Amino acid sequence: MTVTLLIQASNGVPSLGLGRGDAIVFDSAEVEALSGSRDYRLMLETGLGTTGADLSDITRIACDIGPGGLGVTRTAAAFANALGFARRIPVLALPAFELLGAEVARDKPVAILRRAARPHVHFGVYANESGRGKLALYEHCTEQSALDQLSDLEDYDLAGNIEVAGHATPVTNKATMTCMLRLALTAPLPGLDARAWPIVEVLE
């Protein structure tokens, strides 16, 4: 069975996963020896060895493109792009706010706040539209502007790494590999030359 390679790093803690079919068979975050590692080659070799898979089994690569920690996000994208180029595999770019929204979304909108260069933040709202979840808003704005907009929402869940006074703490700042795999498998497969480009300030 073919293997999907998943790389997530924009929360500042790089992790690599392997999916076989619709199941996660390896997650570097669960391997103590790989905790905090930024050695994607080591993570990949460990994953392939653990699962009995081979590099040639990988047919899809999905990479978290942020916004978030710029250095780690760029490194993750560079590794994904290099492997995709070498193996002639397209790289599916998954915005971090879509991952976080899909991870947290239940029956209310998800507000997502991540730190950027002060006084700015990355701000998004993930909501159900026509029965399907999607990122309905994204802005690179001042923290005060984001908080002003949040005051207009009646109720919401919070994700990211910024707390909002009077609201429950953020649910998470990282999507599970299971959620990432689900989005990777349901997204349209990009063209052969598709590569991942980190989000610096705005979503394209």
Second form
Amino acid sequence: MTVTLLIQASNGVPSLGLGRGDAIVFDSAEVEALSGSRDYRLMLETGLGTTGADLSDITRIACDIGPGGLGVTRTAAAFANALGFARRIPVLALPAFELLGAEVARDKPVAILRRAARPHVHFGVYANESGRGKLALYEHCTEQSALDQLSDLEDYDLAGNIEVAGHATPVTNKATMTCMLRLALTAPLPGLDARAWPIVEVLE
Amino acid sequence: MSGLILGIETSCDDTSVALVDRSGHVAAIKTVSQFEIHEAFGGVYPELASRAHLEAILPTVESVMAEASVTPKDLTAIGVTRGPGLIGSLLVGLASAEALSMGWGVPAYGVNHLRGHIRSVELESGRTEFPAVIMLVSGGHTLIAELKDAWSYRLLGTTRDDSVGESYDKVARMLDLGMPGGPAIDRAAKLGTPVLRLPRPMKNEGYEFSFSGLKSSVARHIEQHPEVSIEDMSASFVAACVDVLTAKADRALAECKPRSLVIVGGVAASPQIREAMGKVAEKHAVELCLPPMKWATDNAAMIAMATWDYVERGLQPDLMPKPNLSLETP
Ligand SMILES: [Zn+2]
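Complement to the form predicted on its own: the form predicted together with the partner chain:
Time for the whole complex; same chain goes first.
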């Protein structure tokens, strides 16, 4: 059975998962010895070792491309891209806000806010219409502009790492590996030379 | 030992990849410059540098491997700069090398960039007679060290503030000479006379360097003596730099009694410095080694060359970034 390698890092805490078919068989976040690790090789070798899989079983890599932590997202992409290049397998780029939206979405839109260089934030709205979610809006804007736009939304769930006054705290700032695998398996498979390019902030 | 080492250098603003064999023959090299990206900022913008490395690194690896008709099976190891350098830039090179190493089943070594500069002398059948005194003068580094052999180094001194290359660039900007500053100042200096008595910071004190005072002094003179020509100003500045650098080299040769004096780094391109160092070497009857200019600036061939030392000594591969790595740590 084919194995999917999943790398998520834009929330600032790198984690690596392995999916066999449509089931997660390894999640580095659940291994105490890998807590806080930024060593992707160690994470991957541990995952392959515990699941009995081989590097050659991996047929697709999915990498979180942010927006979020600049350095940590880029390092994850560098590792994912080079592994894809070396093994001749495609790297599927998954935007973090698609992941967070899919993770949190129930019956309301999901507003997502993540910190960027002040006074900016990353702001997104994930719409969950008829169970088929999509990111309806993404902006790198000032925090005030994001809050102004949010005040126009009737009701929403909140995700990310910024609190909004008068609203419940963000549900989460990280998608589960199960959610990530689902997105990776339902996305169209890109070409063999597809690579992950992080979503970057506009520098002023 | 046969085979090739794939060298990767991303410590600052150039993405460089090279293939080098044990004898120092460079089978292929490609360096992607970021000069145009950073030019508008008047210096390297770290965030943009690491973004550009991510975009350039794999196409550069692919291109170099294709040019030399090399497959991963031909590689003995991968060598990648782990420091000193900009953390974001180092991380892109290190993470990429780590994944290539895993994907290809080839060991990867984190290499000290400064050791790379020193080993650049050995590229393309260049040789160093040991023991040697080495001076590394560039935009990123200024240091002088004693090399007992190809592996054991003793750092004699380094700069307390600006590197000599940085002060060349800053003075070139003050004089509106454009970038890169070094060659422009050298050209102007050749047409001038060192009429100004600029300071020679720390010339008579040990092996430490300090160039920020010299740069400030040039700024003051430009303000106070608008009548002095750009050529004379440049000549005065270059004379001060040459004086300080040769004084340190002279002291090191007298103390260490080596067989050769090695000058590496981008500033070693300066004809004035080359000429002055030739005289110092002659005075002490030691051989002067000046690597060809293409190996004097940051490049991956020197990193690959240095990697052979790590491989042959059986060092544990260490791919942790070390932005402040010193010369004496492998
Ligand atoms: Zn350098």
